[in-house]
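Single chain ahead, written as structure tokens, the form predicted alone.
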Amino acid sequence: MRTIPLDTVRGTVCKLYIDACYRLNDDMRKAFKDAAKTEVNPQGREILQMISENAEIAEKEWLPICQDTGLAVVYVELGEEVRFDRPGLKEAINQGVRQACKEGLLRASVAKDPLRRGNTGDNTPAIIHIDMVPGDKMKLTVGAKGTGSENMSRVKILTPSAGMEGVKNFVLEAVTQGGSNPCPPLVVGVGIGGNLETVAEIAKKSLYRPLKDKNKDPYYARLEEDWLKEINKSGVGPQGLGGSTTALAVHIEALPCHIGALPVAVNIDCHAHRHKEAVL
């Protein structure tokens, strides 16, 4: 067994959350530069350059990339040989989010109650997913999920007869009807299979793969490439103002499902695509 202090978890979550909001990932920087070379709309090229400049200024001046610093979504891959120095893993994660909100001057965006509203004031509670894995390490992935893109996400239980074409049409419809609202160019996470709750979960988790990582199944890897091309033919373009760069990647994850259903979820992420990870 290996012991990890919960203070280390708290500090790591704090650092990852601030970094995610302040520093654009390298793969996104490269994607913007590559897209600017192929974007057919001059205005679209200008927008891509402005997005890149905004990210550079944010890192240089140490400011959030966007005023919406998101809802904290934390994925924990917990080795079965890991233990902690005291109880309270989830509370340590939430302490890290609170600390990040204060130290990083992140916007408090969590309502105490969905209908009666009110603000918790510190961006907690975080959305926490914990998976047990073999080994004596702990992997933390912290995402900062803004509501502009989250509001354009969808879940639907199709009939099996809808097949691949039905799923593709649902994905394309979600992106095109979203238009400028999710701040394209996007990363599009797609979950297929499972049931109501798990299809949404795998769609969200797929977002946090490295940008150009493909599904390990060649069938789904091919669909990712084909659907990205279809999405970029839609003409939505950077910031919804027209062009050939509506999305930078499509990530698909699939699960076994009941014979009578074909669940599908689309979870869209904005151009900031904020997430960081660390292994303890």
The other form holds:
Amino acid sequence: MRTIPLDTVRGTVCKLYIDACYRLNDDMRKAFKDAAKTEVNPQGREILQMISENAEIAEKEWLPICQDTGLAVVYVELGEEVRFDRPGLKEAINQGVRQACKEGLLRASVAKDPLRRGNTGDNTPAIIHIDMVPGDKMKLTVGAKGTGSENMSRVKILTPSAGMEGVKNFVLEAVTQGGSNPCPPLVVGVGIGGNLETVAEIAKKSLYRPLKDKNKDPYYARLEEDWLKEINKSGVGPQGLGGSTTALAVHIEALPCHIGALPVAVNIDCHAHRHKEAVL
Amino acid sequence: MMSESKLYKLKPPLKDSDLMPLKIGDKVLITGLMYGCRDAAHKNMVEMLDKGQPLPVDLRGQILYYVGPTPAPKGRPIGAAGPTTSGRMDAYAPRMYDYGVKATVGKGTRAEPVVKSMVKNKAVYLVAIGGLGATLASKIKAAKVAAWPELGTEALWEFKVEDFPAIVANDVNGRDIYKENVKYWAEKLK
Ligand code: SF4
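Switch from the form predicted alone, shown above, to the form predicted in complex with the partner chain and output its structure.
Following is the full complex, with the preceding chain placed first.
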């Protein structure tokens, strides 16, 4: 067994969350620059350049990339041989988020109650996913998920006869109907299979692979490529103002499912596609 | 597709004649005052207007910026301050235009009643690029809370801006950049 102090977990979550909000990953920065070369609408090209510059200004001037610093979505891949120096893993993660909100001057964007609203004041609680894996390490991934794009996401249980075409149309519809609202260019996460709750989970998790990584199964890797092309023919374009760069990537994850169902989830992320990870 | 886009400088308070020439797709640079507000401040303002009370600041001829900034770091007037989704303010916008607000700035499409209200009031809707939190913050030179500090980020803000960039999305003729552009490019990319 290996012991990890929970203070290390707290500090790491804090650092990752702040880092995610202020420093966009290189794969996104490169994607903006590449897209600015291929975008067909001149205004779209200008917008892509502005988005690209924004990431530089954020880092240099030390300002958040976007004022919606999101809900903190935290993934824990926990080695089975890891234990902690005291109880309270989830509390340590939330302490990290609280500290990041305060020290990183992030926006408090969590309503206390869905109907009675109010504000928790420190961006807690985080959304926490814990997965047990073999080994004595612990991997932490923190995503800052903005709501403009989250609000354009959707989930549906199709019937098996809908097939690949049905799933594809569902994805395309989510993107075109979202239009400008989710701040395109997008990263589109798609979950297929599983059941009601897992399909949404894998769609979200797929967002946080490196931007250009493909699904390991060549069948799905091909669909990712094809659907990205189709999405970019929709005309939505950067910021929904028209053009050929509506999305930068489509990530698909699939799971076995019930013989009578075909669940699908589309989780849309915006160009402020923010996530950081660390291994303890 | 629209004709070549032009660049206009806007300095509030705005008159009809400042806005009449603007066409969708034109770029504007705003210098002077802009008032930041989102859902909660709008609710308060419309309630006051309904009761016939004067607003905390005279917003006639002014520009509203839909925004909920992050806290200001030391030595800066404001934190990240990009636009929020305008659609959530659609319920309030016709009331604000009728009152005398001449332009709103946000991101995303506006509903039909809002577009009609702009035509009626010779007002416009401008889009700032969503997610440009850091860039747009650098165009804000001074910021103070004009009313409702208890609302935190959702307060009514008074910003002094310099060359704040936006694009005309709905003009005084009721045209809509989103509808026209996406249709045009979807056809072209077929
Ligand atoms: S959708 Fe994303 S980029 Fe747009 S305002 Fe929200 S968090 Fe920022």
